[in-house]
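Just the one chain here, laid out as structure tokens, in the form predicted on its own.
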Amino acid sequence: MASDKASNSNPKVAEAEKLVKKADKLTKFSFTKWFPDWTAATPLYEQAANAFKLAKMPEAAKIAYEKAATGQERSSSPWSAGKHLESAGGLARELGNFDEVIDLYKRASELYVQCGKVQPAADALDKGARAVEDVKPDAAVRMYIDACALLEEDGRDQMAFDSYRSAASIYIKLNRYEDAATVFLRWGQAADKCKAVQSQCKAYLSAIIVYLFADNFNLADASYNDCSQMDSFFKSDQNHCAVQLLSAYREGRPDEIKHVVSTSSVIPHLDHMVIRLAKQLPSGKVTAIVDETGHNGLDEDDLR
């Protein structure tokens, strides 16, 4: 924990160390004490954690916050325990202990769920994901998606939008475009549940654009067909843009693809990460697609 040198040079640190030692004794079994006294020990750990943090001793502070969280949990106070674990998670991030960051924020989220606080539970997962997304992107995506699931199960679909955006952004940075498109499709479904029509239509168009950028016309086309089953998207400006893009791809017209992107009134309102991909379309070689009847080109009148 704290060194003797630190203790001697900082009276507050020395006092914090005494608090920890006293609290440790209260929580340990002995011949004269058969039960740990977490009620008395917890505030001592809390005081010590705050003192260590002010003294810029993150490792000592983190350990004290974790012990304080244990005390609050033993005292049936999951909310306070969760707050302490979040504090410990922030310190673990400062120390570069990213596996600990993930574990601490997940545990905090679980404690918030226990006391019926779904929004703070999702927020804790988001905080943990942001803290590790540059070094552990896969774990961060899982935390973002878990946050979305919590909110959707609680009927707060609209509150999940930022988490979906963050997850999609990570996948795009990793060049995992099909995974990103899947996130956009799921985002669109969440938006549909809460009648957020604009967000729904933008998410569906984003998915189609990402599939096209990944040079996967078949998935883009299949997603378009699925999404168009929803009346809100079928009648939207975003749908019209998708039709134009898919028509240009079917006809093998790269110049028309660029023209659709540059003149679109809806693409500029998508997320920046999608706009950047759209401006690079077509990303690969484009050739006309002929169906089984020998017909190429997507007739807009047939789709409307």
The other form holds:
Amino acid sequence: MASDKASNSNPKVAEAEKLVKKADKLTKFSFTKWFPDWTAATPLYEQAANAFKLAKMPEAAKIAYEKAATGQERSSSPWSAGKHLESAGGLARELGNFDEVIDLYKRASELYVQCGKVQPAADALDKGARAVEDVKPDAAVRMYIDACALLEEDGRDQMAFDSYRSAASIYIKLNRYEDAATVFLRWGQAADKCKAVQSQCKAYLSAIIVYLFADNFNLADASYNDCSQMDSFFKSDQNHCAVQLLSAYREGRPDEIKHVVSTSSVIPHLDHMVIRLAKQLPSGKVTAIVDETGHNGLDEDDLR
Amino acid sequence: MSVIDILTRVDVLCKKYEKYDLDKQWAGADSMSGNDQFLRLYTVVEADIEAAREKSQDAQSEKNRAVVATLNAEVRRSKAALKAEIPKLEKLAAKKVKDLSKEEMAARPDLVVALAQKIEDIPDGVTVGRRGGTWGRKASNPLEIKLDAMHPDDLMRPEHYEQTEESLALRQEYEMRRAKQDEGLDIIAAGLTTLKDMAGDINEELDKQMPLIDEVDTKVDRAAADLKNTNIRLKETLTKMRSNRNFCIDLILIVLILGIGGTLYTYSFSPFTPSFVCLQPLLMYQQSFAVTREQLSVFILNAIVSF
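Switch over from the form predicted on its own to the form predicted in complex with its partner chain, please.
Complete assembly follows, chain above in first position.
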């Protein structure tokens, strides 16, 4: 009904619908048509889709874009196909079909990979994830991580930083702190590969803070031990701050923890969600951690 | 030092110490005061005392403690110098000078004593039993080196190690200023860490964008080369298409067609044909074949315009 009204009021829309019908006819199998004529149909679909979009009819525009994308795919131009699918995805988000959004963006990304263009593929995944992150955070996170993996495979680690950041922020929002910390550690690893020392140190410090916020001192300590093996982190200010935090935790002094967080010069430069967590430290009960593993089986009386 | 410098300095010095230039001072004066060394020295010492007193007045009214200390030191120095003059005065006082009355002679030693007392009275910022910490003596006398200047009794006095109000105030001020400086330094440190962080981020961003720009560079180079090739090929094609020979052939053909059209019009003659008038010269020229290419083109253009 609405579309009828719209088509009545807007001659362009009517024209667009005509184009779609024409293109459909070209592509449908019939007695006279053994092979669908995509090369002729695709531009028609594109025109129609543009007209629908201008006329603010997202449903029809989306369908037209999808068909145009199929046409381009068949005509072996995956790049244009990917572009159309991205547009379709954007429209689907307006319509609120989030499953379809994910699907469309994933397909677009695959097409880009087919052309060999990794960066747009990752961008498509990012866009899709951003579109659905409020509604379907799990799927969004997965898409972010896939984007990171894509870029890392291609050797463009530095472009992955933004995706890592988004993924970690979603995990923190979902209160999945261990996962968030894992993402931060992966981020640190990626930064290490491309020698981005500052990002690396920030990522490691963020991981430690997240672990501490999750009340998981052992994991924090273990990850600190791992990270401190790296020269670039060891010599940084972030390392210093981490040492202070962990020692404050080990001694079980919440006021010291607060003092470290408030006077630290590096914590205000981390990502804002991590800063928020840091300001809420200590989050749980802080008791002095007794070093049980200190003796390592060596007994004082064992003087052999 | 150049000669001029030396001359100017000598002039300044002479002017400064004019009052000590006895020949100048007392030249033309009466012989009595010319010979009276006591009087001379007395007046000199008196003048010095006045100067020292003025300085001590300044020191008392001065707020800046460093300036106070300097002035006090100067006053003390002058006092010591004057005190050294006193024995000389005494000697001169005892000397007999001619043409001087008995009373005046008797009065002179008293004058000397009074002068000595005046010197003592000049306040120089030193109170009984020197107290105060090191701040009171910031600018010590550069010429005089006093060792063990403190009287041993003074040292044993308990007040010796107390703090005056002035030194307390100074210490407080010092602490306050230091605290303010610390605050300022903290702010600067915070700003610097922010700058450092931003600089690091900018650095990483630039590293990230470098390969992208390189890619863009190669692609643009490729596109430019393609364009260049295309342009050259297009030029070649155009020149081939638009050679003079073809142009003339086109012109002549157009002329022929127009001529044929014109003759057709004349055969279906109508005086209201607006083109008839223009075609007349064309027909005339067509009949005579001795025409140049340029004239033809000119008339054809006229014809086209009139159409």
